[in-house]
Structure formats: structure tokens, C-alpha cells
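In C-alpha cells, one chain follows: the form predicted alone.
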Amino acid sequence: MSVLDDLRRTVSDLHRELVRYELVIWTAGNVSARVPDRDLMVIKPSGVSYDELGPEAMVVTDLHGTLVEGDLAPSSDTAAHAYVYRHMPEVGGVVHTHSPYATAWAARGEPIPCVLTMIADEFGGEIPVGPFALIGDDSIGRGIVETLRTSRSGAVLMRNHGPFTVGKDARAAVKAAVMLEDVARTVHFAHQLGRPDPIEQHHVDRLHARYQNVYGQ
């Protein structure tokens, strides 16, 4: 199996995770993966049902969003993903969802404060808000990059739109999207009871370092 075939299968499988964790509805949302050592990415096609997103449906574009392989038009968010890959070489995967709680924070234009150890662990601090940007060109991508360059977070809440997450690979970006929705929901519940206190920065730093460098096998 070629690298591209393997990535097509991986990206296809990861789209099922978005459905499993109830992060998307209908045909919204997308996962992409950078092709190692090539200026290419694999992404879902536009407007295709998740039931039909097998490996053969995944498309390959260059890092300017031009179709290279595949019979279907790429996702409408392709330009945003491509911009992230061009300007953040450490990123190997990008995910966009409209998961309800994270999107509600984006609609409010309010960062998710670092009031849970899980937020410190995964995101290294508050989850920031990016600027409002229209879909169709690389404006969203520019907003993602500008916001994440000044944050340790692998997630950004694009104002009036929804969350984008990044990771070292596509699986890490999907994990971030799953964890983002979980903490967005929990912090929303906490705000119904009062205003939770942020974790002190030195504790955030220690938690993040441990989770990123020690936790797991």
C-alpha cells in the first residue's frame, strides 16, 4: 500500500470518529492530513455524506488547494487547511467541526478559560478565539495561523463559525477536537453555577509539560 493509499484510509476512518463523538451533522466538518515529504494533503470531498466517505472518496490536493488526485471537488474548507500547512510546518493534521458547545463559545466570541486540568493538559492554557472570516479563500487559514502562533493551544474558536484543531498528525487533530468539545461542554455547565477560577499559570505549565512529555505509553 502506498503512502497516499494509507493516508486516504486513515483520513476516511477518522471522519467516522467525528460522527461517533457527535461533532458533526449532515456533511459538515472535515479532516485533512499532510502527505509526508511532499507538498500535498489528503482531505474529504465537498458535500458528500459521511456514509459514502470511503478511502476512494478522499481527494489529494497541493498546499494551495488545487486538486491533484480524485474525482470529486475538495472540501470547501480546503483553502484554510492548505494555508495552515504552508505556514505551520509542524502541523500534520487539521480538523474542522461545528460541535455544539465549542461552536457556542465561538458564537459568543469568548475564549474557553483554563479552569480544568484537562484544558491545561491538552491545550496548555485558555482556548483562544480567532477572527471572523468568510469561507472561500485563505482568510480562515490566516486567522487560524495568526491566533495559534501566539498560543500553545492546538484549537482555535473561529468567531461566529466554529472550532478548528491541529496536531502533529490527523489523529492528534481529531483527538484535540474531541477533547475540545468535552471541555467546552463542561465549562459551559460550570458557568451555570457561577464563575470558575482559572488555574494558576505555574500549575498550567507543569500540567501541560507532564501530559505532553510523560503521560501515556
Second form
4 protein chains.
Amino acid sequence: MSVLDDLRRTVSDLHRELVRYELVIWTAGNVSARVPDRDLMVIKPSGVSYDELGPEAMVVTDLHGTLVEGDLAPSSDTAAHAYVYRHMPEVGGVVHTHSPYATAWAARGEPIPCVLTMIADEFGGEIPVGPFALIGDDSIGRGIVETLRTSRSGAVLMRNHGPFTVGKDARAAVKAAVMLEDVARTVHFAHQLGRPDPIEQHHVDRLHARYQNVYGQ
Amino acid sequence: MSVLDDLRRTVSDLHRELVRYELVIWTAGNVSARVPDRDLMVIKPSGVSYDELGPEAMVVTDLHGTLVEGDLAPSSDTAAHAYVYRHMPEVGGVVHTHSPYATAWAARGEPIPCVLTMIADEFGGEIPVGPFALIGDDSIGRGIVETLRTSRSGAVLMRNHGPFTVGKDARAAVKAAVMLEDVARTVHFAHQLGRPDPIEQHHVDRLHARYQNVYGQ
Amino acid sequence: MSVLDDLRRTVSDLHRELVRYELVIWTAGNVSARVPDRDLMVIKPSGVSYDELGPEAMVVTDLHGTLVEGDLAPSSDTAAHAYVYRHMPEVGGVVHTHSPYATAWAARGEPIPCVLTMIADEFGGEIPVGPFALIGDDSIGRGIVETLRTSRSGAVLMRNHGPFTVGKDARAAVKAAVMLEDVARTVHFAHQLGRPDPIEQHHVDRLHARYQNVYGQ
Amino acid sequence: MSVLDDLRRTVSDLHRELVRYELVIWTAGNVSARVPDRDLMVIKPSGVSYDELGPEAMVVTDLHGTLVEGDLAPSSDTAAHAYVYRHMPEVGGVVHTHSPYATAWAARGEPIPCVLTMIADEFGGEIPVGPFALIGDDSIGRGIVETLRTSRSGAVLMRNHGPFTVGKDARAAVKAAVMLEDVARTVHFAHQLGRPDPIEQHHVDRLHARYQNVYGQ
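Could you switch over to the form predicted in complex with another copy of the chain, since the one displayed so far is the form predicted alone?
To see the whole picture, the full complex is given below, headed by that same chain.
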């Protein structure tokens, strides 16, 4: 199987994780992956339900969002994904959802404070808010990139809209989307009945360094 | 398969989406579809559980709710669906649920403000509240129609009762019901810890126009 | 199949509805049914997980909770169920859960106000609170019966404990448990951001009468 | 099948309960069991998803966390589990999750008050908070043990981190983790709209004694 076929399958399969963790409804969320060593990306087609997705439905575009391969129109968020790949060469995967707790923080324009070891581990500090931006040009992509550049976080809460996450590959970006919604929810719950103490910065630094270097196999 | 058989299957299948997205419990929600070019509609029978629904259980009535075909009594909400079809010729599908977050807004009689791009996209502005109305005559139908006529929204929150959604066909009305509960929930979460800024009207207009014309395949 | 075998299967199957609607965790909830025309009831065994329940695991006791048939010890809530059957001859089914929203109202000792048409339909008014009572004698059963006798509701919120529901048969009691958690949740959500207007009493009466007489097949 | 093989299967299977009750996401939670009469424990490998777990993936370590059997690195929480087994000989199983409601109480450093009979039954009083502790040495294990020693509870809420539960075997520790999240959620709901009365201490004592001695088969 070619690298591209393999990536179509990976991206298609990863959409199931968005469904499993209830990060998306109907057709409202998407995963993409950069094709290694080529100026191409694989992304979900627009308006297709998750039940009907399969490797063959996935769309290949260049890094300006122009269709290269596939029968369907690419996701309406393609321009934002493409902008991220053009400007963040270290990123291999991008995910966009409207997962409810993360989107509630985004609606208020309030960053998620680093009050849990899981936030320190995965995001290395508070999860930042990006600007309000309209779909249709580079505004969303630019807002994502400018926000992520000022942070260790792989997640950004786009104001009045919802989260975008990035990772070294599509799986890491999906993991960040899952972890983001989990911590957005837990900190929401914590704030409903008080205000937790933030974790001290030197502890955050140590937790983040350890998790990035030691965790897993 | 005849148009009517096809529609029975479509309406039966769409009830599964209500279950999947947890918009209904027990037997408390229903989908109907207008039969194209005929003064008929297909609707769920009353008090039958979603596990036992199939195309053959679906009921056909005229647009005053009188049974035309089927062995079971039609949904107790049939009069409301029928009223909508009689007075809104552009509507091809109607859905009623008691989905919990939308119903909580309905209980307070509070419209859902347009603070998310998803609300602008799908509903074109705030989601309006309809009057308190008793079952048993045209009151509910009239309340739905009068409210929807003053709005771009395909969803209305009937006071102390729950939401009704409409669409060009049954699938579009179910999509609106799913999106409604999702945004009702997210804005509920947002309001629990503050008040998000509404999206400016000219942005709402642009998002709504784009979504209605460009999104999907 | 004998009436008793049939009832064992019915009661066993109905436990699955408690699981499906997430009213119970681990082994913490139970359904019973009165055996028609005999002073017997069928109930869940104590401490058995829902995965391992089947008709043959169900236990038969008399209406004082003494084991009549079955290999396992009956539910630790058997005395409460039995008391209800002895004192409410119109009741054919009893359900006990710790469903989270209903139990939260019970923990505060706060009745659920009749602010939704669904509450008027199914419960005929506010859902009442029963006294704090310890397990081990007739206290819980007595608290249930005394509270339900002052109300049209088939559900009671036992203080600091959780809900009990009754019905003409086990299925009706399970339906009441499902509807109870649904309205407990929706009214909880409504109260988080305000206070809904109660439905006027004459409307409640009319809705309740209609639902009890007209709804279903 | 040897005792060790049997225990690998038990521990592997019990992880499914964490998934079923939504106590964990991605790979972020773990179960371990002490090997009876040997200074060994069976634990989840680090960073492996729950779909890919099976008996053969489970790891055996000594009670200082040194790998004894298995191809994969043990959970990054192994040191904490091992510390508990070394210092609490009555404990046969340990579970760690970041279940959202319990973790929200942990984030605020607030014990869960004993306002439900289910809390009295299972935990014998309020559920205590343990200190903030960094991963990497014995700090977490020491915090767990010191906190549990002052309480009848088999659950501790580690500050800014999440819950650990213990039991006489792995199944009992998983049960405690499931019950903990359930009561953390219900009391959270109760507190959102008021403050429930705590159960009086002599009632708590009686409920706890009864449940520990009488419940189940």
C-alpha cells in the first residue's frame, strides 16, 4: 500500500475517535494529515457523515487547499488546515471540532488555566484563546498559528467558534483534541463550585518535560 | 419501491438518529415527512418504543392528522406537525423532541443567543422561544408557525415544553434538532461561568449565507 | 411458560433499560414485579452485576421479603419493595435507582417543580420528597407509601438516598424511573441559569388527565 | 492456568470497566493487582490504548516497580501503586483514573461530603483529599497511604491530579473507582443548586457496618 493510501486509511480511522469521544456531531469536525516530504495533505470531504467515511472518500489537496485527488469537495475548513501546514513545518496533523466544553471556553474567550497535572503533561501550561475569525480566507489559519506560536500548547480555542489542535502527526493531534475536551470539562466542573489553585510554574515545567520525554513505550 | 414506502423507511430510520444523539427517551419524540405533491404526511405512531419502530409501523395521515394508512394511532403530536405542513409549504420535515438542554432554555422561556459560529451557520441568529400551548387543538402548531415566521431559525423552543425543528425534508429537520441540542448545551456551559460576546450581526449574516450556499457536496 | 417464568424474564429484561438509560452503576438499582393474584413478588438478587442477570437469577419472595424461590439472596432493598406491595394494592411494579440528577434533588430534599409539560403528563404535579430513612426495617417502605399517598406522582425522592418509582406493572415503574431522571436533569439545567415559571394548576390537571387516558395505542 | 495468568486476565478485563463507565480517556488510567503471597504486582503497560490491551500485554513488576515479566514498560504510575502495596498489606488492588467529577473535587482540594447513603455504605464517611505530589519518586504513593490511613474510605482525591482507589482485590478497587465517580457527580449536581444536609455520624456508622457485612451474596 502506498504512503498516500496508508494515510487515507489513518485519517479516515481517526475520525472514529472523534465520534467515540463525542467530540463531533453530524458532520461538524475534521482531521487532516500532512503527506510526508510532499506539499500535500489528506483531509475529510465536506458535509459527509462519519458513518459514510472510508479511506476512498478522503480528499488530497495541496497546501493551499486546491483539490489534487478525490471525488468530493474538501472540508470547508481546508484553508485553515493548509495555512497551519504552510507555516508550522513541525506539524503533521490538524484536528478541528466543536467539542462542547472546549467550545464553551472559546465562546467566553477564556483560556483554560493549568490546574491539573494532565494539562501540564499534555499542554505545558494554560490552553490559549485565538481571535474571532471568519471562514472564507486565511483569517482562521493565521489566528491559529499566531496563537500557538506564543504557547507550548498544541491546542487553541478559537473565539466564538471552537478548538483546533495540532500534533507531530494526525494521531497526536486527535489525542490532543481528546485530552483538551477532557480537561476543558474537568476544569469547567471545578470552576462551577470554586476556583482551584494553579500548579506552580516550576512544577508545570517539570511535569511537561517528563511527559514529553518519558511517557509511553 | 413507491415514494411512500421509501418515505416510511426514511422516517423510520431517522428516528434512530434521535436515539443516537440522545435527544429522546422512551417514546417521547417524533419525526414526520411531507409526502411530495400530495396532502399527506408520514409520522411515528403514538407510544411505540424506538426499538420496535420499522417502516411498516409508520403511519400516514392527511394534513389535518386524519389517519389514511397504517394500523396504529398516529403520534399525539400529529396535529402540530400537520398545522406546520398546512401553513409552511416550504417545509418538508418536522421533528419534535424534549432534548434536555434545549428544553431547559424552553422551560425558562429564554432564546439561545447567537454566540457561536455554528449557530450563525445553521440558524442564522438567535433561536427563538414560542408560546406556552396546550396539546389537543391547533395551539402548538400555531405557536410554532408564528414564531418561525419571525426568524431565520428552523428551530423553536416551545415554552415549558421542548423544541420543534423544521427543514426542507425530514433529514434536514433532524439535522436541525441535533445541531440545536448541541448549541443549546454549549451555550448553557458557556453561560454557567460567564457571558460570551454575541457575534456581530453582519458576521452572522455572512456566515449564514455562506453555510446555506457553499457547505456540503 | 408459566406466569412466574414470564415475570422473571420481564423483570430481568427491564433491568437492561436501567443500564441503557444510565440510571444505575455496578449493582446499585433494582426492579421488582408483583405476581398477579398471589402474595408474591419477583426481584433482583443482591449484589449481582447487570451483565450476569438472567431470568433464572431472579428471586421470588413473599410480600414480607422472605425467600420463596431462587438460589440467591434477594436485593437488600426487598423490604422496601414488599412494604409498597402490601400497602398499595394498585401497584404492580417498583423500581429503585440512584440515578444522578434525581438523587441530587433527593440529597437537597427539594421536590422537582412542575415546570415541564412532560412532568404534568407523567407525574401530574411536582415530584415529592420522602423522609430520610435507614435500611434494615420498614422505614424506607413506610416513607415511600406515606409520600406517594399525598401525591399523583408515581415517583418519590427519598432524602439523601435516591428515587423509588411505582407503576401498575414493572414496565410502567421503569418508564417512570426513566422519565423521572430525564425531567430531574432538564429542570436541573433550567435552574442553573434562572427559574422557570411553573405551569398553572388547571393546565397541569388537563395535561395529566389527557396523558393518562389518550396517549399510546 | 497459573495464578499469574489468571491475574493478567482479570486486570486486563477490569480495564474495560474503566472504559465502560467513562472513567478514562485515551490511555490515562490504570488498574493493578497484588500477586497473592508473592512480592509482585500485575499492572497496565504505559501509553497503550484500552482497545489494544489483553492479558499478554500486562506487565509484572516487583513491589518497587522493577520489571519482572513482560515486553512493555509498566505504567508511569507504577511507583505509586507499588508504594501502596508495600505499606498497606491489606490492599490487593489499586486503581488510578482522572474521572472528571472526582478530579474536579481534587482540583479544588475539597473532600466529598457524606450526604448520600451510597457514600456512607461504600466509603464510610467523607472522601478525603491527598496532597499535591509530583510523579517521579515516592511522593504520590506516600500521599495516598498517609491520607487513606486517616479514613475509612478506599478512595483518595489527589490534589490537582485525580483519584486513586484501593480494595481487597482489583475488582473491589475498580468498584470503588466507579462508585466514587458516581457520588462525585451526584454531590456536584446537588451542590450546584444548594447544600444538602450531611447524614448524621451514627447513621453513617450503621450504614457502613451493614453494607460491609450484609450486602451481596
